[in-house]
Every structure is written in C-alpha cells, then in structure tokens.
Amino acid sequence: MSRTEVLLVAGTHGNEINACWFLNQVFKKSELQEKYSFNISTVIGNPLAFEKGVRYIDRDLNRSFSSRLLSQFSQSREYEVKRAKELIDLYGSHSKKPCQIVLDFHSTTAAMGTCIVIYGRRSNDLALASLIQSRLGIPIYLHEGDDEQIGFLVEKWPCGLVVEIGPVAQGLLDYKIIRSTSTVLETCLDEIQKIKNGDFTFPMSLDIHKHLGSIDFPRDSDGNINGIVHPQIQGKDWIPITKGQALFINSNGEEKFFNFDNMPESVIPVFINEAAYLEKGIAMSFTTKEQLLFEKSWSEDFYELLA
C-alpha cells in the first residue's frame, strides 16, 4: 500500500461551512476516492466553532500552530490550541497516520475568487502550486515576512496549501463556491496521481503575488474606524492601484489616498474589507507580482515526498 496520505481539512473556521457541506455530502459519498493509488483522510479542524457556527471559540485555530502555543498546550486553557495539538497528534509526521499533504479549505466575503495561499518557499509548496495554476491559471498568494501574522495549520505538514475561495458571507452555502472547492480538490488529487504514476510534466515558472504588508482602516483617536473601503476599489481585489488611489472614505465624503513610503509605485490588493479581519485590524494587504522559475529541487524534493 502507498504510504502517501493526503489530508484534507474544512471548518478551520466554524462559520466557513461550504467545504465541510462538500466535503460531508459530496466528496465522502462520491467515487472520487476510488481514482487514486493514495489515502484520502478528511477532518473537521474546528468541530466545536462549526457546531456554534461561529469563526472559533477561544482563538483563531489557523493562528493557533505556532511553536510557542503548541509547546504549552497542556497549561492552555484555550479550545483551539488544544485541537491544534491534537490535529497534528492524529495526522502529524510522528502520528499512527502521518499524512505527507495538507489541503486547507476556506471561503472569505472578499473577492478573492479562486486562489492558493503559501506561507514561506518551502519547495514541495511551490512544486504543487505550480501544477495547480498551470491548471486552472488561478492567482497563488505568497505569505512571508509578516511577524504578527504565524501558526498557519499548513505550516506544520511537508507539504501544505490553503484555498481560497469568494466573496461568500460567512454561513452561507453557495453553489458556486461549493462547485469551484470541488474543481480544485479534484485537479489538486489528479496533479499527486500523476506525480506517483511518474507522468508528469512541470511548468517552466510559477506566477505569485508576494505579500508587502496589511493596513488597518483609518481611525480615530479612541480607535474607532472613522473611514470605509472607498466603494472605488470594493471588490477589485486582484486589480493593480498606484500611489494617489482613494482606498478610503470617511462620512463627511472626505477620501485617503495610497501614499505609503514603505510600498511601491504601485501594489495588488488582496482580501479587501474581509470581515474577519476585522478584529486583526487588517482593512486589505498589498502584495506585487513575481514570477518564479521552476527550480529542479521543488520537482526533486517533491518526488521524493510522494516516493
């Protein structure tokens, strides 16, 4: 039997109900895992936020994988932290049932689209995107550099990617996300088939918008938002603006513009006005296009993973 294990994970967050509807009434029903020479396990990640229907409990599971957390688990208090350890004890490298591939579903109220989000260069990261946008030609978000934002789910297995899929309200079943979370599952198990049946072919470069960093909304001095997205750019996530863009309106009509030192000429904002982020004080992130080339070691290092 293969040893390969693909793991594939809805509801980090409670109220992103679209994969966990799939993946309990479509995926588990369907003959999709009859295709493939490998094992297929599927989890819940935040079984008791999905329950409530709310985002988590006590923290953010998708933040809740750091070294530090997990190193405390047993002194922590916290739901999250808990699931996170024990996530990784069921499914993790030293686990009865190690599983090699992580694929974390998620939706979000931005206009997002369809895309793939990385954190870090790790090479069996960017061989697998690179198989999915050669594809399906969807936009990969690479998320670096950024010491507030840590503990991603993924980070903890070989090889790991989050999904992305929007604008969608939270707790909200749409067709249209559920269909584009089965395109891309699908697409991703058939990239892994290929990989293990040795018929496979990488493209010459992978295209990613790396992360810059995020901006909070404009506030006031008792740290209320006194400024909204400018419906100018709502919904244009994806859509290049320059220094001297409006990104925010205040109720008087009065607009604050891209004048960042610290960024480009110009930038790619992404999850613009997502409402989770909210709390984390994140109005939208800039990122800017790269193009990568394919590096014989991502092929390599991934090879030898699904070996």
Contents of the next structure:
There are 2 protein chains.
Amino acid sequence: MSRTEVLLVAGTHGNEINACWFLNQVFKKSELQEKYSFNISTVIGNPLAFEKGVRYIDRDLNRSFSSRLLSQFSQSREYEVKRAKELIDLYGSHSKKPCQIVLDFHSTTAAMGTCIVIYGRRSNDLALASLIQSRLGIPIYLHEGDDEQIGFLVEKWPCGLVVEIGPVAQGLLDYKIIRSTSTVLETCLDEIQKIKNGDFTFPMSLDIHKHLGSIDFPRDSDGNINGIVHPQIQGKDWIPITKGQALFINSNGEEKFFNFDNMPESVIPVFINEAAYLEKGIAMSFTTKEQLLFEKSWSEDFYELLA
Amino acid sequence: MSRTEVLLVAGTHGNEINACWFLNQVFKKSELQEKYSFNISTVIGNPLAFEKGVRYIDRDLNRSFSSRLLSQFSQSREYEVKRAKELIDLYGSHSKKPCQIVLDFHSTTAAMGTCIVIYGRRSNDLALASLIQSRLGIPIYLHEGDDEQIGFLVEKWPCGLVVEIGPVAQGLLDYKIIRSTSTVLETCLDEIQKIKNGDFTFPMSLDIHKHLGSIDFPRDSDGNINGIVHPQIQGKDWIPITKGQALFINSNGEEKFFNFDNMPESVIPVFINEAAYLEKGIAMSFTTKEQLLFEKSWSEDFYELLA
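Can you swap the form predicted on its own for the form predicted in complex with another copy of the chain?
Following is the full complex, with the preceding chain placed first.
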C-alpha cells in the first residue's frame, strides 16, 4: 500500500485545551506512533487563539472552510480565514504532506460524553465512524441540512471526523476528558491500522443521530435572552424528549415547552447549553436516531482512500 | 439614619455571566428593590469584556484597583485600569453616588458551591459576612497575606464582599447558579436592612477559611504544564486533605502529592482547577479553618458605616 497520512488536529477552538495538552504532552512524547504503519501529523488548529486562551481571534475557524471564504482568503483580514487556507496548504491534497484522514478534537460544555460528529453522508466518514462505533459504542451525530452552519474543517479532507467530548469548561484541563480523548484517538488509529493490515471487517449497520434543527433561547424584543435552559433538561443530552418537555424557564418561573410543528413527536436533544453557541443563537439542537445499513460502497471507497 | 447606598456588581469578569443575567433580567425588573429602605445600584463591572464574552480586554479588572495602578490611570492604555478609575469616580466616596457597601458577584469553574470572599480583616466585611454566614451557613474565604494577588475591586469601598458561585463553565447561563445568586443576594440585602431597622443581633463567632497559599501546576523546563489535577481531588473543594494526598498526575501516571514544608499537616483546598487561574499559575489554593470570636468593634464600625 502507498503512504497514508493521518492528521490530528486539536485547538481548532483555542480554548478547548484538553486535546492540545494530550497531543503535545502525551502523544508526541509517547511511542504510540511507532505502533502504526502510517504517518501521523499533529497540529494546533488555531495557535494564536490557543496562546490567548480564547475560542478564536476574528471568527470561528471551524466555520471558515467554506469555498466562498477560502476563495477570498487573499483579501481577507480575518486571521482564521488565512489560517484555514494555511492548513489546507500544509496538509491538503495539493500539499507536500497530503493527509487522507483528519481527526479534529473538540470539547464541549454540554454533557455530551464522547461522540463523533460527521458532516453529510460521505462514504469514508461513515466507514470510519462505523468502525469506531462498533468498538466504543459511542453516538455518531450526523450534521446535515443546516445552511446556517457551514465551512467545517474536516469537510476539506477526504475523510474527516470531529470528536466532541464533554462536559468540561473552556480553558480547563480535566483528567476524565483527557482519558476519553486518549481512548477515542487510539481506537481511531487502531481501526485505520486494521484496514491497512487488510482486515475489512465492518459492522452491518451504523446508528446515527441525524440533525433535525436547532433552537435559540427565548429572547425579549431587544434580543436579550429572557429564558434560560430548564433544570429538567440541563445536562440531559442524548436522552429522548417528547412534546410537553420543559425546555426553558424565565425569571417569573414561566416555562417554555418542546412543541414545534416542524419536529417529530419525540426527539433527542444534543449540545444543550454549549457555552460557545450562545453567540450563534443556539440553545440546543435536536436529533433523531436512525439505523443506516452498511453499504458496500462505503468500505470500497474507504479501501481505495487508504490503498 | 442617613442615606445608605449598596452597589451590586456583576461581570467584573466579562465571561462570568450568570449574575449579569440575574441583575439585568430579574433583579432590575422585579419589585425586590422596593422592599428595602436603602438605595441599590447595579453595574456591569467590565461591560466591554461582557459584550465580547471574555474575562477581560487588557488585564484582569479585579486586580486593577491597586493604588499604584490607579495613580497612573491617566497614562495607562489598559482598558481595565481606566474602568477601575471610572467605577471609583461613579460609586466611590467622592462620587455623586457614594456607596458604602459593594457586593461583587463572580462565578468559578471550581466546585466551590456558594461562598463569600473577603480581603483582609476589615470590621465591616467581617460584620456583614458573619450575618450572611449565620443565615446561610456558607464558607467565608479570608484572602490575606498574598502579595502576588492584589488590587481587588471590593477593597476600594468601605465594605465589600465577593460572592463566588460554582461550578459553572464560563459564558454559560445555569439555572442552579442563578438561583444561588438570587438567594445570597437577597440574604445580603435582608441583613443590611435588619441593621438599618435597628436590629443589632450578630452571631457570637464567625468561621473563616484563611488563605495559606497557592500552588502552580507541575511544569517542565520549558514552563509547559506536565501534570494535571488528580481525579481524586478534582471537584473536592472544601474537603480537608492531609499529607500524602495525590494532587497531580502526569502523562506517565506519576503522581505528585500534598507535602509542603510551609503548610500544616492538614489543609482545605479551594479553587481547585479554576480555569481562569491557569494563566496566573494557580492550580489550587490551600486554606485552614479558624473560628473568629465576634468583636464588638465590628458591629460598632458597621453601625457607624450605615448610620
């Protein structure tokens, strides 16, 4: 087989520091890399924001990989647009070190545990995600059909998964988060190695949580948030809710309930009260669980990518 | 009695947003103020940082009230030094609206529950803190003898307490934190009103947690953190530890233990892994619990302040 390169990204959001610490202080110093027959590169996605301990400098780096923004990078004065272009120049298909697979490590203040996020239904992503799920049993959040959230880093590589781990405050090193980062990273690399070794055992199916939509906090006529996440749902990510579930509570104790015409009777909430989404007008997102039967084309495409 | 003015400050750190929300969305709109015979002003300590969702712009506002910095404010280019001077001009003793008491509301990522922080042993602070403790039973952290952490906001008013509530991530609205903010605020105001009404019942004693010192994370020769807070102590604020307690763990699983010559056999850790203290080189602080007998001069001074 030819050269396979895997890129590990941490600190795409500069204040999500656990994976940064893990890569710099543990992974790069360990002999773990020698276990694998493929090359592994590590990079801090947003080094300037990481240094300053903030999410980003000018704009969210993980919304800066849209074709529109990248085509205008030379005119852009925004640090993250330039950095997005730089990362593609360093590790993209036309670079000196083209990577086939990127794993982008994030943390969240929501009680998401460990999960994988994929963007759209690309064969390679589905193939790799299904291997990880078959090993760890973790949820796969399929983000699709959301025109307001685009330009994710992983979309610019042939295969790319986001790993989200929480809850943890921003800027805080947490033993449990680092342990989970370590576990999921090693599992990903082991599964890639398995394929490289010619073992093409894939699961029969893949459970995904399909993105249905997001909702904002209740706001007053001036746009100020006037209702907060209800204590009955705070921290209850991945637990199904049905119509009538209290979602928000305002200063008078008045509640807002789950009751939307464009949603099914029952949904599964995720990213409940993620601090960084306040500015995006997202209080939580809703998903529905589906089982996808494993398609032969997924493994064929993935094999071709790694061949 | 003459006019008493109480100043409520939230958002001294711009990303500690729960008290900001409570003051703006609940307190200012409620009829609670009418319950009291004294005037109450509310202010966002660091409005620019609050708007941007960051702790501060140029420097920590809550370390910007030192006499040295304030005397140089006209030459300073730092936003927070100018803002510190501005707050004193607006609410200090020589202002048009001099406030006798300031309550400064903070949140922390550490599992501190609700506590009061006082700086040094000022009679007025001890008197008011003892009243709150007698009502709510919450710990009082007495911060003194730390030359590296100076210039706190509350020190510039005759009576000033910091209220710290956690754990909560920065930039996240949390129902429980807001409830606790509400409880402690109303208790403070009720106790001040009691004094204004001529009820001078004070407790016989006050339990304080006296600051002993702080420790940094383990670091390598380049200054990088190479050990994180041990899971055995993470989230265990206020729980006494003795020599041999594991404090940190590094990437090889090696532990660092509580064993310092300048510390007593047993101490009580606080602010364990507060995200914002990473940059200050503080992984946790140690305290020792002491009982102070209530001194007559405390109530006399406090009476005189409010008379």
